[in-house]
Each structure stands twice: as structure tokens, then as C-alpha cells.
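The chain below stands alone and is given as C-alpha cells, in the form predicted alone.
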Amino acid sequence: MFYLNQLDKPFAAEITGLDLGKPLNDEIFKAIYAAWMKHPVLVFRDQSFDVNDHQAFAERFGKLKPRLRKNGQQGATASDNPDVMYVSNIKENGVLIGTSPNGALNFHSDSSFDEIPSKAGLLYGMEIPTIGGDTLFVDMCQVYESLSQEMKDFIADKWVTNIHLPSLPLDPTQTQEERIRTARKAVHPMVISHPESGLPILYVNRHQTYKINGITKAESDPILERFFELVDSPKIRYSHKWRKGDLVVWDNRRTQHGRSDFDPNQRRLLRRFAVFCDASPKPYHTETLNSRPQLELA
């Protein structure tokens, strides 16, 4: 079988004595997802595949989700194969081959303007900085229980509208408001009920939350401040320090992560997949099952 380490957060954990570019059988994957929705960040270390071997244990987890970026835009031009995104800060003929090529990253889910967002994403360390770029993850289950029961009622029936402004526009030319009324937008509760186990997360993130609906953005912005600075705190958070052939698998249903600093002259290439959620998040709380509001964004 393997071996399972809880590393420093009881989130986190290290599973070692695997080969991922070798078949898995369905027991041992049955016992790799077991593991996983006890600690919703998994490291497998010294792993050497190929991307096919990745995207192989990426699809033992769900159906794919595409890259956002097509074939030939800039951050997308290192693979035709849409399902692959890589993380990195390479040019090539002068061009980007990944995204977010370089400094700090805010903490958020992955694709929560979706309507459907991603269950898990699968990040392959290729190439890794010496110092700094550490991938920075928060458990949104623990965050949630830290809320005071006031809060807990505040945003029991609330939801919020979420946006993607890439930091790499598409169309250069695009002023700011016109990029916030063309972006993806989806609408999700503030609360979510983790389809598996049933606990509830706290679903915003300073990274693609705009507003919480049914109030102002002047009166939201300061409450969702509340919730990002509790997010931000270093005593929560489970920093992963990369090592060539390190596969980390994140729930991000669960989890946030961001990343911190690094050298801009150091190269540093990652590879990822993600997998869809089965359906769109619902409410932990009953009372909004039948109140989907409309997006705001004002």
C-alpha cells in the first residue's frame, strides 16, 4: 500500500511508498480518496511521469476541466492539449508558456466564478525556485467554524458574486469596467455544504469575490475584508515547499491556496490538471435551496 504523514496542519499530509506513473488499482485509489477527504491537501513526493501519467491520475478523480486560456493565447501556448495548464514564468520566443508567472498570489478557489467550479486540481512541480514560490494553503471548513455564531447567522442565507479578471487580459485594450462586465461571473452561497462529508465552508475569496448580494458594494466590501483578513492569517495556513517531482492534490472545494514571493530571475515551471465538481455548490443552510439570486455588480 503507502505510507500517510500528517504534516504540520491536520489538513495537510504526505503519502510516500507510491508510484504514480504506474497503474493503480481501484483498492489502493479507493484508499488514496479515503485519505483525501480526511486531509484535503495530499503530497506525493519523488514522483517522475510524463503528462499523460498525470492527467491518468488526474481522471481517477472526476472529468477533466479545461484551462481557461486556448491553444496559442499567451500562458497557453506550451501544450495543445487543453486539459494541461501550466504555472510558470518561461518565455519562449518571447512569449509566456504558463500562467501567473511571477510574484505573490491571493488565496481563492480555483474557477469559482464558475457555475461549476473545480473539485480538485493536481499541480506537478517541474522546475522549482530555490527560495520562496511555496504554494500556501488554508482549510475554509476551520475558517468557518472560527466565526462567531452572530456571523455564522449573518451569512447563514447570503450569497455573493464571484469574477475572474486574469492578470493577463485578453484584450489589453479593455478599460477596467468593461473588463469586470465581460469576465466569467458565476453566483454561489456564501456557505457551501461539502458534497461528501456535509461540513460546511466558507466559500469567498479576496482573489474572485466581488460583493455579497442584497447589499451595497460599499456596505459588502468591509464585511468580506473581515473574512479575507482571517483567511490571510499565517497561523492557519499549511505553506508547501516545493521539491522537483512533488504532486500535490488539493480539494478545492475545501481548501484556498495562494502563493508566496519569489525570485523573478529563477525559473519555475508547474503542471496542472483540474476536475469538475459534479454539480454547482449548494447551501449548507436549507433556507436558500430555492432563493438563487441574479448576479450583481453594484
Ligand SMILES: O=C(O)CCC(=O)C(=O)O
The other form holds:
Amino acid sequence: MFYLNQLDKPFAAEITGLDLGKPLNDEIFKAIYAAWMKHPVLVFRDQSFDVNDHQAFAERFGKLKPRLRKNGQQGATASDNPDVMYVSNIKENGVLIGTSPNGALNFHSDSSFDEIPSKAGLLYGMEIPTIGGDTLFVDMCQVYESLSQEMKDFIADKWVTNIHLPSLPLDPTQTQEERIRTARKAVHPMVISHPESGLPILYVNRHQTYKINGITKAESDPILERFFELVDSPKIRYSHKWRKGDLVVWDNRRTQHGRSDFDPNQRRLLRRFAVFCDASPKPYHTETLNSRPQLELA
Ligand SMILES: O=C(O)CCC(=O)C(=O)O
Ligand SMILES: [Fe+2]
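Show the form predicted in complex with the named molecule, please, the one above being the form predicted alone.
Now the complete complex, all chains and molecules, led by this one.
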């Protein structure tokens, strides 16, 4: 059927011997999905599929989530297909053809600033710099389990406000207050339950979590920093060193990802589809279920 090889972290695995450009029967897809539940980062090697094959495979995981940026915006993907997105530093006619063009990226879970974030990300390597630009993954179930009982108790009933500040050159005519006011935002539990496995997941990230609700931003910042430092620890990450033709599929509920720095003079091009979650992330501690609070910015 295919070969599965666990990578240097058990939550990541590599699949070989499978051509995703060919029709995939339900039995094989079921086996892939079951493998993905065990290893929430799956790397499919040596794929040479086009955008339609890529999209068709993404649709097996659920309904596609359209890209954020509209045509004409800086970093938007110039395509009539609203679902495809490029991650790239390449410019055509002086305009970036994709998003997240430069340097390192902080750990995040895609679209955690939306009420219904994405369930899966499917990123395909097309042009790869010779050094750096690795995508870094962390298992947030593992991070949750590593917390002291005291920390687990503290976050059990907490919610956070997440906001989207893009990893693009910011509009210099806007103040930071305006950027925050107009950004996309959502409130989510600090500990969510994986919709399929029921496992607890620490759901805060350095890139998008603005504050813990119910306390001041000044009180929240140092507490969040403690969690972010755990996620940043190089020991727990799987660093994906891209090869052209890799497709990486991550469970965006259970994992976070970031990126290491790379030479801005080298071209980097990846194509991505994202798949919607079925619903808003649910708290792991269900006693807080009926009390989804308001956004908080101060
Ligand atoms: O450029 C990368 O390696 C990751 C980009 C990213 O965060 C994404 O595609 O969601
Ligand atoms: Fe991302």
C-alpha cells in the first residue's frame, strides 16, 4: 500500500511508495488518515502533482478554507482559485506572489484568530533554499502533558484572545492600535479537546495569542511567555528539511509550526491548501463550555 517510517520525533512520520497524483481509493485514504491520527505530521516524499491533484488530495480531509488575502493585496496569491495559497519570497513585476516571504516565523496554529480555524494544512515544496527555511513542528498534546499540575489547574478554565498580525511588511500609515483594532480576532479556550481523539491540547501560540482573558495584558504577558518558551524548546520539535516534491500534511489542531531563517537571496516557493475544522475548538474542561467570553484587547 505504502511505507511508513517514523521520523526523529514520534509525532512525525514519512510516507513513501505512494503517488498522490494517481486516484486514491477509499481504503488507502482510510489508512493514510489513521496514520495521520497517530502521527499528526505526515511527510509524503517525491510527489510531482499539479495544483489540481494537490487540491483533490486536500479535499479528502474536508472542506477547503479559502486563503486569507484577496487578489491585489500584498502577499496575495494571484489565482482565480480562492483556495490555493503560495508561501514565497518570489516577486513578479515587483509584487510578492505569496505570503510569509522572509525569515524565521514564530510558532503558531494556522488561523487560530478565526472562530473556525483550519483542521489541516497541506504544504508542497516547489523551490527550496539550500540552507535553512525548515518548517518546525511541535506536538501540543505533548507540551500539555509536560506541564506541572499547578499550571494545568491554572489554565483549565482560561480563555485567550487571538489576533492576526500578518508576517508581512506592515502598513506604515497605521498605528499599532489601529492594526490591532482592525485585525481578525477570536476567543478560544487555552486547553482544547482534539475533536477526534479527545486528547487535551495546549492552544496558545506566540504568533497569534494576544492575551489571557480575565486578567490584564501586563499580567498575561509573562504567563504566556512561560508557555511560549516551552514550545520554542529545540528539543521537542521536528524540523522538516524540505526536498523538492515533499508534501507535508499537519494536524493544525494538535500541532504548531514555525520556520527557521533562510537566505533572502535564495528563492523559496511552497503551495498550500488548508482544510476547515468542523466547528470551533471546544474546551477540554467542559465545565467552561457554556461561557465563551468576549474578545479582550486590554
Ligand atoms: O514557510 C513555512 O515553512 C511555513 C509557512 C506557514 O506557516 C504555513 O504555510 O502555514
Ligand atoms: Fe502557518
